[in-house]
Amino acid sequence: MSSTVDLTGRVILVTGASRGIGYAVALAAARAGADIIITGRTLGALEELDDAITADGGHGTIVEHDLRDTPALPRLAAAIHERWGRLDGLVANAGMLGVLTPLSHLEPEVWDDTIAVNLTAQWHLIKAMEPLLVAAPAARAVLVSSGAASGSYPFWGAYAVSKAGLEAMGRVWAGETEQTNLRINMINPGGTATSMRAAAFPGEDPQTLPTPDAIAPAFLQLLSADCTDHGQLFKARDMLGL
């Protein structure tokens, strides 16, 4: 895949946009020539993200969401299908962190919110825009995964069953994917200076992490009409030699 991606006039969708990985993706995108959707729940943070892209001449449109509103799911899909008749990217980024805490030690509803947002809810969110990619002539859609789903994670809980189940929905989905024109790939970001990032390592210096913006490229590979891989996991430190 080649370092420069031209997105031009591609329709992509990415969720938890209003800060961090989902921001820095965003804005990439943007800037790469596509017309984004960003959702999020901080309205302010979004609007932020939007002039921002509105700046450097790109197209965004905002949709204020909490993916715990299932329901809205297909009211946005019939919203998308209605503007642009088909979707050509998704990135799947909103996520939580929970509570670092023994599996034995965690509330139940947390553990019931954190496999709401970061399992449950994309499954509607696939449900909902699996149609509109499959409409497009070459959609990607990429599932933000993390280290902490593979290998053992003391402590990490809901959120390490979570993305572990998320990789699995996302290599279920690709199998029943192959024959269309549309790829499905996940990605671990890796330690990435983000504000859920520092919540887990509180005593970490965030200067000895790669920013947003620095591994933002590593998705628009992932989203480019030329990546022709499919059902597979990517390190994107690894994409990007960081």
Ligand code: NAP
Second form
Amino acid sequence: MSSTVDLTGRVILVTGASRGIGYAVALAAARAGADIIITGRTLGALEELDDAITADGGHGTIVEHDLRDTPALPRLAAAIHERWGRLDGLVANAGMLGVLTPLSHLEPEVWDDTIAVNLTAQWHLIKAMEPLLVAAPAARAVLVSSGAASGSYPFWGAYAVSKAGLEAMGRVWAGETEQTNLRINMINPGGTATSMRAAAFPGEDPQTLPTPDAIAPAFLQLLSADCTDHGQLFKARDMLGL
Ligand code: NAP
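Can you swap the form predicted alone for the form predicted in complex with the named molecule?
And the full complex, kicking off with our chain again.
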């Protein structure tokens, strides 16, 4: 895959674009020419991103949305259909850490919330967006996973389980869409300097980690029409040699 990615004219939806990895990926994709739909709950942060996209000559569309509001997703898909008739890229990035504690200590509300955001809402997203993705000539979907999905991560209970489920869902979805123009892959960003990482590792010096801007190019490669991989799990650091 090439290191310079041209996304000119591609309509790409990035969830969790208000900060961290989603913010950096949305900005980088807009700089590469994509028409970006940015979602999250924090309107002010999405407006800041939209200003940054506009300042770079790009075009963004803000959608204030809590992923737990799943009935809003078909409405969003209908609005995208009306305006563009297709979706060329989906970055299912939004996620939450929950609480790091032994499984038996987790509060049921934390379990439910983490699974709802990191897994169930992702299924609703896929369900709502698939017709738009399949309608595009070469759509690419990127599901954002974590090393916790497959490694041994004691205390990361609901988060680890949700990401393992997300990866399984990605493989199922890829198998089902083999005969379409849609290519679906998963990415493990690896430890990246964001607020989620700081919450998980409070004693860590963020300067020792790649920034979201540094790993964003890996996402762009997977969003490119040139990406022919399907149903694979990539590590951003390996893709970029970080
Ligand atoms: P972050 O800085 O905490 O950002 C999370 C994003 O998700 C925010 O934009 C947040 O927006 C959005 N979000 C959270 N709950 C939401 C909800 N209920 N509805 C809508 N949006 C919601 O996290 P990050 O580190 O950038 O993580 C991005 C992705 O990478 C996640 O899937 C994470 O699991 C994964 N990941 C991160 C690392 C790392 O080291 N950072 C490592 C492995 C995997 P609002 O708060 O505005 O809604």
